[in-house]
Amino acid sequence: MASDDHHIPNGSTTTPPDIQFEFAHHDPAIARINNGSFGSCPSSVISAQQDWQLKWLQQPDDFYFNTLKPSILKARLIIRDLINADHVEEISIVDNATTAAAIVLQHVTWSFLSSQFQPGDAAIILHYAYGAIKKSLQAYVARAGGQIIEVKLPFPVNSDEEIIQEFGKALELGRMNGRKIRLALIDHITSMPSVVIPVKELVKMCREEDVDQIFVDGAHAIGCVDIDVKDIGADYYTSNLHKWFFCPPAVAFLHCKKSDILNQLHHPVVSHEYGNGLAIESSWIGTRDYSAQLVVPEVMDFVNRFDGGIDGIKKRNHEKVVEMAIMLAKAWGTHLGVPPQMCSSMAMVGLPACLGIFSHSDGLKLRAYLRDCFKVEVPIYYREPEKGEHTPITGYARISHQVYNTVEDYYKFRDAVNKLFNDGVTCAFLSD
């Protein structure tokens, strides 16, 4: 990372050489603009884990009677403002949002198996969803006698209303002979490709079409897009704070709408604190490291040495990544694969169609070479082609910016797929 090329805006308590020095851990060789994998840490947060981790090594009993259940409130009292939600009671700290999706789904099972559901009544998930989801709803709805409905999303995608438009589309599919609609698993942003979606229209689509329950899986977006649970209206609402808001992994929330519903929400790992309400149960799961959890305030004191705090962050590495995406997209007469309004901190830029990426294999394959011989870390999606496409541009790169990364970072990118462009390299000619 060049210490020179940090974007730090006025008014910033934090130069290059901090942000340096917070994200000295990372492979220095390596061009990382893949954060939206797994996220990134700070040392200073690093720090504060490894504290909390002493404080319940030294005195477990002491820890766990007196210090740990007021520590994750104070975690979830900050998440609430975060997310602007009313009441503390809504917000549950759990493992990942795969977590938070278990909880849910073991719900709208129950009603299943007790027939408040029927069998043949739909949940509906978007066709670009992340695949653990797709396979939670395989394992809990479907088995329990769910139909599974996909919305089938356009990609590349030039608008908001091309996704409202086809997600109508699987509501009144959903609605055919009769059946009804007991579950919206909506993505805020979807993982590959990467897409921000239009998740208030979405909600309010299900609400006019008396959807049951609407769940909102925002792995992404904390610390990433804005989130105002009340605004966009869902029952659930679940995003990682590992991937962008800078806690160490694995941390999520959970909020759940207060209603009757929530008392019926329990944690699928059952311990002590069963029937206690599912924040509680989910503040002891047993005995494990909740250290992650407990980081959320020392993440807040990282986040607001920026100017505008985590909202500054992500104005800041959306409008970088975008900056960063169109570069690519000019240097390799390719294009964007969504608008830049629709990208949130991570871009899909076009691959040139000569490298021949012709399934999701070759992107696995690219992905590899890059990192083992360009030393650049970024995920490839596979797009396959309509019929009748000439020449069409079948592989995407879904690039991240966050505070550590530099405009060297993408020049690395940039100049490597030239490289295999200039010497004739295609997926081909790469091992599995």
Contents of the next structure:
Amino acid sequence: MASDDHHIPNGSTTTPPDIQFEFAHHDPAIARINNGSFGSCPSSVISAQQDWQLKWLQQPDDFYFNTLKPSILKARLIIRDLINADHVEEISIVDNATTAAAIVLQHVTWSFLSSQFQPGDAAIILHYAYGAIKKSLQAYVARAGGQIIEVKLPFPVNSDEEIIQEFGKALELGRMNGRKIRLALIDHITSMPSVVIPVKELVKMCREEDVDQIFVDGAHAIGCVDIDVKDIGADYYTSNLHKWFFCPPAVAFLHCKKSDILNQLHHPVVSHEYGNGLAIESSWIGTRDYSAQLVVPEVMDFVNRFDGGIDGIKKRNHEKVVEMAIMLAKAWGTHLGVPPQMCSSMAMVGLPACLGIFSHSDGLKLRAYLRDCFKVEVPIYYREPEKGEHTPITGYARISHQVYNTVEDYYKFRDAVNKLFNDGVTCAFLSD
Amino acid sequence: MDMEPLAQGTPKRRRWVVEKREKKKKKKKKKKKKREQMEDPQANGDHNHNHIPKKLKLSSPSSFISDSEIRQEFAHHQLGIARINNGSFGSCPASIIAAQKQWQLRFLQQPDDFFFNHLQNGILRSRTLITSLINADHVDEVSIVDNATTAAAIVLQHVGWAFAEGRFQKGDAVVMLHCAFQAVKKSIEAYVTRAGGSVIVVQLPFPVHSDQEIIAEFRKGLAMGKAHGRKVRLAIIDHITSMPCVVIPVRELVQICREEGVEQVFVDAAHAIGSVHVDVKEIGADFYVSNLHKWFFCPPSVAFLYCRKSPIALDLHHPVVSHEYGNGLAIESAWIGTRDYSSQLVVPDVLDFVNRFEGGIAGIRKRNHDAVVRMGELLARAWGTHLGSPPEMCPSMAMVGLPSSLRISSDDDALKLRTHLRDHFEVEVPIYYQALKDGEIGGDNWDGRVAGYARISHQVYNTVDDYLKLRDAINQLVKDGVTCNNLP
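With the form predicted on its own done, generate the form predicted together with the partner chain in the same format.
In what comes next, the whole complex appears, and the chain from above leads the way.
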């Protein structure tokens, strides 16, 4: 049975969305419990997007001169209000968090090259930072002479304090020998394993330790946890609207707190708008399909048809995913990798040790096997065991819950793993 | 095959369970592949980089696309507009839009499966077809990016690093044409000037009368720029300049660059593919980019960046860095985060489309060129003006002089006129303002001075009426004594 999202709010005249209809294009055979990776988009928004695409194809010159810019501005204004930013100039729309990282880190490169930063100055990053972000740091910071310090965070984790402690140690390490920490790159919700990080506290610690700039990678955050950029207090904050905010691929915002540096940020793809400010530069990077950026108003309409709007959706997703995670952990005799209060709309559920997940590639093999043979889509995380651990849980499934999920999805997953368990299947038997 | 009954819990049974499941899975996959093959003979999912699919058989005369079918394919174009600006934003037929929607749907249906099992193959297929189209040697040399603007960022960022890492010295130069696309000029500012490089600007003549004029001016400009022993690290040359639109003799200019010791040559051929013949080996540049959404019927947006095999090509990176960083530009460009890659996947469908026309893409090019020259001459005769370049230097676009009485005196005037034509005459055509040359006397003497040109395009959906509409609009403005000054 579908979750409670469909019940009619008191006194409201809006009809709640028909979830089945809105997500009828999802492959019905799949238990799709991986909203975290690629997000999802309802039919009414896809339809709105196609209208925008058609408008462009009908008369692109007119669209370019008269429609595109004001429509992007409209989207930026909505985002500004959603995240409690002060000025719309602080909001740029880009393809995804990966692009946002390129923008911020390219600026760091120039700072090294122009000797504003010295060789050896450091950037701090969480060990669980997204792969693309780590590569971006290689490409733009390490290559320019910067040092990268990774903060190893515990997993499984039991509380915010554990994270705060490890982060504090890394800040100390970063400042050893008079080194300057130029940038701290902090996830709001780490990807793998998925943990909600106490960003507000970490940002405060960075300020106290005189870190130059703080960039929060909130790729998963919008539509998943609360975002108040003023309250969080970072210099930069990015989040993908196509993950948990029902936009089609791909659209993200990059919030840059108003400062002198804001004028120095540039989109790496340079058009004739170069020099007109990051938001304007980002709104035209050559002929492309900008339609995904233009449907933000339609998405607001969509989420506001749910009880409690996006806040209601967030809350129910979170409660449901925790409920399902606990159910699975009970069924398999395992545990959650993070306590409920550190779960977002995703949870990390331990997989039975006897599945024999001993490497990252085992995790991938198991994921493919679950997809191909059991029609379950769920990413698997491999955790390297600590020394001396006895029959440790080394594999965790990152389950997601979005409005289209039903309990059957999770039962299907439960039963699949139980079957593997009963048949004595291990990753060693799975082909590459 | 008989399976002996196996005891529960034994390794033999566990292996049997896994093998049984995987056999079932393989059978299903084989059936699906066979079904796909029957529907589309090119869907072989071949990972072999050297495999180039056979050229599609051209349609027989009786089955060429008809006029009414063409109208249907472009029925989504706004009715009533004389759309003679294919050059700016291109166009895409309905059957390609439909094919694109199929790809978009497949991603939405099951994005994980799409990402792991289909996306890379689809992009490789497109790259392989492009390799063949442009006569490149190897598919590794062909990357797919959003547009020429992105390609410029890739090449110029590499130049920026070369300055930063001391491979280039402060003051080393990059050459560009005076009429280079504005985005390219800004990219040079952002990545070259900022890193300490200098810029040599070569002025090309316009109006122009022959390739020889261009060659002579380029040689002169390059030599002047190299004075004082400056090292020229990169030359950026348009294959077809945008505004004003002229087909440049790139092969000869690349040759001159080599003779003059220019290290690398980047040809910005944004308009070229589907518009003029492209043979990257013959042209001989190090980098060559063209947009497939302008004249090659792809939806926005998709371009290819050809990088001749060399140690430098290995050091090129897409500015948006993903987990594929370091795996080569083509692979990096094939995944720059979650996005809609569908426009990159319809290249095979576009080849099907162009092969419904007599002569395929070559036939389309020729007919577009012939028609736009004919229309250009018609308009020039009607207005008493001239073409900005001879027919052989026009691609599928032509620069037609506008009557001097319009008094186009600035870029702003040109834009105002363009807007006026759109809003009041339903004609879409970009206007180019030709600034006075040194020594030319301007002032109030407008007698016969052609200071503005319309860049007319011809694509398969255009009809003569489109150009007659422009002709009559301009004639009306002249009759009414309108000048750019008194336009709103």
